[in-house]
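First comes one chain, alone, set out as structure tokens in the form predicted on its own.
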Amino acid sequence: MKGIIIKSIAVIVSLLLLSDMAAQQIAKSTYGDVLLKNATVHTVTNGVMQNTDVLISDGMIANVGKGLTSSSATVVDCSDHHIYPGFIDGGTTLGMSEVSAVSLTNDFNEIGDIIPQMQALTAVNPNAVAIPVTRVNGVTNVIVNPTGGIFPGTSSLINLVGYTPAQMDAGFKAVAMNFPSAAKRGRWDRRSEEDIKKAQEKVTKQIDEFWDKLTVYHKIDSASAKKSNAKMTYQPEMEAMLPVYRGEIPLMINVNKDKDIEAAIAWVEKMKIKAILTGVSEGYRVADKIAASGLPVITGPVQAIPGRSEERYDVAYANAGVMSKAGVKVALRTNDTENVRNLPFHAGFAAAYGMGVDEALKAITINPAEMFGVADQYGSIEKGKMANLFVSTGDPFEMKTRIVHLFIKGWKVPIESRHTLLYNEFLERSPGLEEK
């Protein structure tokens, strides 16, 4: 299989990598008992905290107040620095891809329109270079969405830890959908009105159709529930998408246009169904009507450029503000897989151009966390919730704030990555030939 292929090769190139950094010992990450002293501590959900301790203990915050104290916890005196709940992004294809120039190491798009039961999860390489490039920079989770045709396959949102992607997996699944689209694909694209219209028109009918053959396949499996010794032919396609035709999972509908969202709001009204729009890049256009039908947005990049020649230049800064401030919870992502990292700097832009700071934080912790159904163990600082966390020597959405600190479920991550063993490297260089 091609996923086995790219983490073959993965592992390959992290070797020969290493072998160039013979000096360098690549540090583990560790789990125990530890005591976060002092800090001002950024809850999301409780306001700000000054002098605060955290105590992190079985990889979950097992405490959150002042003056606290464990004689089996390690203590980590964080006097001036500021701990916050590790970063969320909302739609990625990192750890999917190492070259994108390369085909054998991309893995996030499948053969087929329809092809719900391909997992993003099982293509997740562990190993990926961009992820340690990532988490230093205090993402500490991300979805993995696939890419490709109408049903390109299910998303999953995982820790950016583990050896396997079943360690990594945070338990959200929600099957992926690319929306029919009546606008042109951006500058380049040069068809028709006449071969767009078309083009959606067909796209349109083989929804319809897999629906009209999903409402069937339902009611049969439903009938056979009842009937112990009953069996259906297995249609994969069709066993991925049950859960959502009952509301199980949503949905996560990528729209862009304006036109496109206003269809795709009527469409999942009509079909009854949880969803979550993605992309949303003119959400500005009518974020009134994206308010009152009460989904919840996953929109970005933020650091992008106007989609129509007419726009200004900052429409896509503005984007996420606008539609939070007409009541529509927002989430952002970077829609990246090298530069995921950059996750914060998409937030501080939102910040900067309407969104404010409280509400970009909570578009990149609680909001997501809230729209995936995981906010009882992600998306802020509190007590008994997973150890997803950072310390930091400032505001995370400067580019000049150092991260110093980092746990994944409990477990103490090295601030360590590529960037960081190259730059190590080079600083304090010891060739192995005199210099003539």
The other form holds:
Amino acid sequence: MKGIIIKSIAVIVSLLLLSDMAAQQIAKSTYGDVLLKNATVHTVTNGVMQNTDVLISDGMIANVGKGLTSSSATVVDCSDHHIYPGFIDGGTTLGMSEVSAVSLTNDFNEIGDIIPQMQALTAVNPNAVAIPVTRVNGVTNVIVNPTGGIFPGTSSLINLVGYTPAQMDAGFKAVAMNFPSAAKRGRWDRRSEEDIKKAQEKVTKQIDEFWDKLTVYHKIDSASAKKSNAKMTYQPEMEAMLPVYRGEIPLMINVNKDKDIEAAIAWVEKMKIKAILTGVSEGYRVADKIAASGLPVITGPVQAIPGRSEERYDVAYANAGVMSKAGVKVALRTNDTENVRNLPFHAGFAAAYGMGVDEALKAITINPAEMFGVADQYGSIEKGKMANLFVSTGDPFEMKTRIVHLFIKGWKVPIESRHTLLYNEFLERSPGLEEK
Amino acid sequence: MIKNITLSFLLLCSFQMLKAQVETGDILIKNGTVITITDGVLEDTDVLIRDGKISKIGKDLASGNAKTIDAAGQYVMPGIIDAHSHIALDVVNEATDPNTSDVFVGDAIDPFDVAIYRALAGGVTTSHAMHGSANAVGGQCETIKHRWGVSNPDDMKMDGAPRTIKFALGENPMRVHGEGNRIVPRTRMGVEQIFRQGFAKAQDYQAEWKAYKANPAGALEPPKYDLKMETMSDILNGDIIIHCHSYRADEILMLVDVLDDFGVKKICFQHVNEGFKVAPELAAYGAGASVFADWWAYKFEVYYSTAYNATILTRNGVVTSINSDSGELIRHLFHEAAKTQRYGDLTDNEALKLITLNPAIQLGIQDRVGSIEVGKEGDIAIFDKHPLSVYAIPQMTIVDGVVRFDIKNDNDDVRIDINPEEKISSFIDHHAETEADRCMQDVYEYFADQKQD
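Switch from the form predicted on its own, shown above, to the form predicted in complex with the partner chain and output its structure.
First the chain shown before, then all remaining chains and molecules of the complex.
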């Protein structure tokens, strides 16, 4: 009897400890079939469907329609709620830096000007504290970018769930490039116009020389591919760049100043490669030229100050809308690490300042999915796509709206992060003020 | 003699010219949804501003000779107040000593900073132009009104606003002085001693002057006048509000203890990312908290943060505001305040208080601004949608009854001064700028220059 009591106490104590532990860490994601009933479904590609069900099975959207049933699925009532496809951020360093001021936690900027072989995916820490903080706002996918230099490495599209980079990999890669810039690097940049021009010319020369070598490398590689015993010397930067040269993967060209954007467009046309323009802060100045080039654009952050002191205060807010109206395919990015969670608010600002809600929604869902060649899996609520979606109480661009359920690759991810855990612990601190 | 009189007269005239001549106006804002902050939301209501002050709030008010603005379908709220910014300043940090209480940000006001206009375009009418956080005891700050268009720096100042001073804890003073200059403070222990030493010396200083004044004849000469000691003394006397850059809970408690020991009550913690951990202590001491809506993880001392900070502090009874510390964020503080409804459950009025009445309380100007009440100054922001909506766009911003921003009359180039040496306008790629809090403005540039040399 005594033994049973002691055992019971032990069980209770361990349960209490467990519940305490649970308050310290984020709960596990769960996997299984789920039927979301009676929601307003914002499909993005097929309009808005009222009182509609979404069936998630085997990690995929198995069906979208009215009156769906399933014998295996857990049913979640979503009356008065909305379903959106997971948001995609077109450019971040999420997971590549834990604390930006602590340099040894920064893994996005390797030494070297031409190092396309550096893999952003390698440096993504699946356990970065900022990842759960980001996804609870409905952001399910991000591009992770290496930075600095001319060709700083290879970017990847990742899912914000998983314990290994391989689990997170969403199957798209692109080589990153910083186009030679005539921009000042900040208010403290005291270089003269001539010095900036010289620096730009030097970088341009470096690129030209690299591209000449790449052309030769491509020719030798193509020729040697026909002879099975031929072997190239180890040149990782050439090896990483070949798929770009051959148009197999795009180059993501970071470029912001108006004249630089024009130069980048001309360069892409000359090189006959696949490309996506990123940054594009002054796209509004050359929107028609970008549209004519047919190049897609990933722009942002939307909440930014003008690059020129004489510009209107709202040019960065309006930029995405101006380009979109001119016929450019636009995606958005935060270009952030720990506050990628603000992506829906950047989209809200773009919507308010001329882009409109529908286009802004596309700019963080189907548009980036199409640019990355993964629209068969991501970017909309459609049968057969990956179950990357969330359920909200309303318009997810509005701050007041709550995200109540989140699914990434079919995993039901808890709406928890360090921020929510600290809230739960400290809203009513215990002990409070009394010293006991 | 006549010469002297003429000279005095001329001097008097020039002083008169230098003295701030604040322009005020008469405006009737008709039929708006008036968010008063202190008296609820009033539908279809007029607000009349006379001589720069709110003179009437009600229905069908007569305009008299006041300019009339139709605000039907729009939202009329008090001008937004930012309790922490560095706009309109030539310089931010006098990073040469751990205690620079003898310098004044008010001596470095730049009325031509285009950031003022951009802030107005975000509905912000008042900001707290602060010294940076390089020193444990920084310089004295200036509460300014966004009177964009004036050219006299003194005309930017909010005449009669209480004096404030910047304090700073943690990494910034430790890095600048300990790591950079190899002097105390290199640790949070050292930071504490800068304050204790400053206040203890000021007590001695006060005692010396008190003794001298009680018996001037008994002393050979008066005590030496020391501006730093004067300032520290004024803090001890309760004449200056401390605004302290801080992040970690332990260092926040440290300063509370120091202030308690010296009987200093007027304190508002700035940034205070870990304020949520010691919210009961802050509330008990009567300390204010001015926080970011969601900035975190950019340095180690903000790694253990939560965007629910403002909500936790508010619910624990701390007078809380949301600030910008940034020429970008200051343009959408209404949006930052709305984040407390995603990260927490503040009501509309509680959320808007964070950027109006509460920062006014923290700056000691709550009797003059921060709500729409008769007798308060005519500082108003008008929005097309509810200001807590992501789709809200500021339409008009009024300071002292003068329209300083009007979206319908928003020119392409609003600069007041243009650099004649600039052949073409230069584009600054802000993405390329090193991420850092503006509090350290001038310090990074200083280090960057050193590296280049």
